[in-house]
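Next up: just one chain, as structure tokens, the form predicted on its own.
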Amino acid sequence: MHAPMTPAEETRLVARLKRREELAFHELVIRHQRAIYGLCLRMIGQPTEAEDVAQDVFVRSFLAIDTFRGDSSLGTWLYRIAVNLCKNRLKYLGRRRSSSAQTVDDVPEGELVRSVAGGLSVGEPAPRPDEALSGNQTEHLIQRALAAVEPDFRELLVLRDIEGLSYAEVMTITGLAEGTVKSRLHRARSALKAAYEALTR
């Protein structure tokens, strides 16, 4: 895992990949390609198209980098274009929620929801054994109920209680002012709620 890198190396990487240099280019993959694939993997739920639309997002971005102003951080500007690839995607795909639901086994790195499962998530202290199965078992479950949210809310569930970013980088990646995010988030938690709950009854 790369350290989070400084405004001023950030700066460099940019003007590097206005240039068009192949190494910046490997760079920006290798530091962001975990995230951006983590992303597309829970916006879609399929893994082999998830990573498709991951190498999507870097090619689209080194080849519209001079559009990049730094108004936001490189990372967020790439969350934006990811956001936008995946819900066209997810058209495309014609929402096949069902393969979705049974496609994804990932666990999250970031924290699911703690309402919906109790209070389980990822990032606590190691559990002994038999807790650790029972934890997966949920985050699975998370997964599935997760891949049944329609794709709005679960934009707003994955950039904000998945991979935890702020408010403010949620608006600049969505395009949402801060009380249309803060009452559909709270809606989608609803609806992630509800179809978890469904899968366990």
The other form holds:
Amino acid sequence: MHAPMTPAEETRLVARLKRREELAFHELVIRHQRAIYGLCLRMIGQPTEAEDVAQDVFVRSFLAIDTFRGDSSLGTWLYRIAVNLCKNRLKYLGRRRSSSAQTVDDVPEGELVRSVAGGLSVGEPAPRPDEALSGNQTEHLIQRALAAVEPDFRELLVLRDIEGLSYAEVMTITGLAEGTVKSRLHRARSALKAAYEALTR
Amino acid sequence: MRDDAALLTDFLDGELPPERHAEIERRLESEPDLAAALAEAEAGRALLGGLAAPDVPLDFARQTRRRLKRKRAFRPRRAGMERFGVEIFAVVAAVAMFAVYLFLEIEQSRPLGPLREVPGITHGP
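Show the other one: the form predicted together with the partner chain, since we just had the form predicted on its own.
Full complex below, order starting with the chain above.
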């Protein structure tokens, strides 16, 4: 776990990134990988897709570092990119799922999972039997309930209740007004509870 | 309800000033729907509190770096003389200037030797 960077350290890192230094990029990844990968995994729910999107976040942020003006922290800026990329990926996955002729029979066995409504959906890997018997079962259920919440609500749950960001940071990342963030968050929390109950019923 | 939703989030997250917090507590006692809505949200938030931070995949940083390398986005590293050219020149120049300074200092401080006898010229009275 890395200690948070001071503003001066962050300014120096940004300057090195703008000089296209490879080691600066490595430092950026090492410092933020846990937060960014965690966010992507909670948003998307699939480890392979989450890893791909998280890598993309760092690649794109490096390529666009000249547009970083320092109005927010580097971490907040990365979160913003991550949230946008996750939502794009979710849309893409949704389109692919609905437009392809893929049926349940075409999907590998491990990727079938019962949706909250009780049917079968494609994408999220089902817990292995040994995991289902372990203490991870609750966590799997929570992740599945989270995946059942609308992405616009899910992002608030992830940013606020999992990542523990302040409302100011959440507003910067989502571009939403404070009242909207708070009312949506309330509905998101209730929706999560309902989804979890549907899974455990 | 939209206003109440935001208010309940503030209440739950401890964002309200004490007098406003107390006011909501009084309302919760007399409004069962509001109390039920708060309980739902509180339970939802509590679910996420139990999630452990996921482990980052092995080799994530190296893979990401490799991905960016393929785009040739890094400034190429300079090697040897090219990399340290300016620094080496600065050091050599400083050493040279110091050597000149030392030489001049030594020259100035050297005592004059005895006058050489020149035939046909007499020194002194």
